[in-house]
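Heads up, the chain below is alone and in the form predicted on its own; it's given as structure tokens.
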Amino acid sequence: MSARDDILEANARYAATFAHPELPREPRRRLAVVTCMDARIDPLAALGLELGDAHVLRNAGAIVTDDVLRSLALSHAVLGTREALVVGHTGCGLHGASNEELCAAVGVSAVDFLPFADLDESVREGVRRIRESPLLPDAFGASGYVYDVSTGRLRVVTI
């Protein structure tokens, strides 16, 4: 049996029993999260969320990106969140490669895929990004986290 055929079984049981067809748009906690693509991390579980609790914006390395500012600027002015979670996590594949590396490893020359050294600086370079955004209101709040793949714990990192 292939992924997608997985896939679409997996989902006509998720379907089947859906017991959420009335949620609103916006969320609940007024809230959003941006945090890695790394499968090894379920944010709303993490973060002792529900669904429909947060918008949850998830890229390589929780960089926060025009992209993720768009995102966030729609997020608040339509949808009511007040506020982002930055969550960086160990472990992640762009702390501590080069670009040159990353580059060789797609083939590509020309591509800053945005690598990082030190993860709680990458973390407080997202939130002070979100908090100097002229798309986001100055009340608009954002704070920095450090999720550990390796016991499940939340840290606080210091702006």
Contents of the next structure:
Protein chains: 2
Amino acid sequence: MSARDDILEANARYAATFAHPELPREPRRRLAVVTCMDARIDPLAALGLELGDAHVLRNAGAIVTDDVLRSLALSHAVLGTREALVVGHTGCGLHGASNEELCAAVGVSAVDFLPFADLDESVREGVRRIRESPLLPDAFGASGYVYDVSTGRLRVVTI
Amino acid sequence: MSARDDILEANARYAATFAHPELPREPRRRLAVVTCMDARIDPLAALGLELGDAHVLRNAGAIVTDDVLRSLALSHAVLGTREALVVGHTGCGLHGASNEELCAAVGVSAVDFLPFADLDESVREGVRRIRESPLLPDAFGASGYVYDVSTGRLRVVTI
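Return the form predicted together with another copy of the chain of this protein as a structure block, the form predicted on its own having already been given.
Expanding to the full complex; the earlier chain stays at the top.
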């Protein structure tokens, strides 16, 4: 039942016609996108980005965790990005969940899965964490959006 | 110099022809992909995946951090994925870097940016962390790969 064989075959087809052999390591548009792992989001297509344009960071919930801040610090200081877009989305599994029910589903206790009650506020909190992080300079930009998985449309939360 | 206006315009075009209004929240192929934020990687295209097929997790280095394990636990227990592919890549900024130089670049001390000396070993370590995590059952699969950003080709590290 593994998906691995299919994926290796599909990748061989991708590589056979690979059209981007010499992209620079530094994102061309000096941009980082922080969004959710959700399977219904294609960040490049939804934001009109091409391969090579932007760093893309994804975890459960588009939460600006310490791991995201570690990644953004490297994105900026080593690879020259100048701003981050935090993109939450409608229908997120963490939106409106309680940590107790998530712990019960996973079968553990005392793990914080970082659910949130208010989607816009979660995005704003992510933007705040970027703005206040000692790992990023004040000039590093941050803005927040909600992506609607049923329409493909991005709504501005905070700019 | 902000990229935001361009992105909102591009998103309006994307939404105008949006073709996926009713994708299920559960990834169709019951798959999660863990890879790097690197701008040269398009995980869906490179692995032959369609929108809705897989969760995609990305951070600096494709490192299986606690945040990645939190996300994978939710991916499995709440949204039904059954395996993860850990995909490192050639030319990663964390490969061969020292933490001292990364701290100096960011302008901080005593932050672990998680550089690694050996690419294949970093991928194997990520697979091990998934296999050994108390947040995931033994039956949850994990395999490791290296993606070559100059050829588009995926190489198996550990299956």
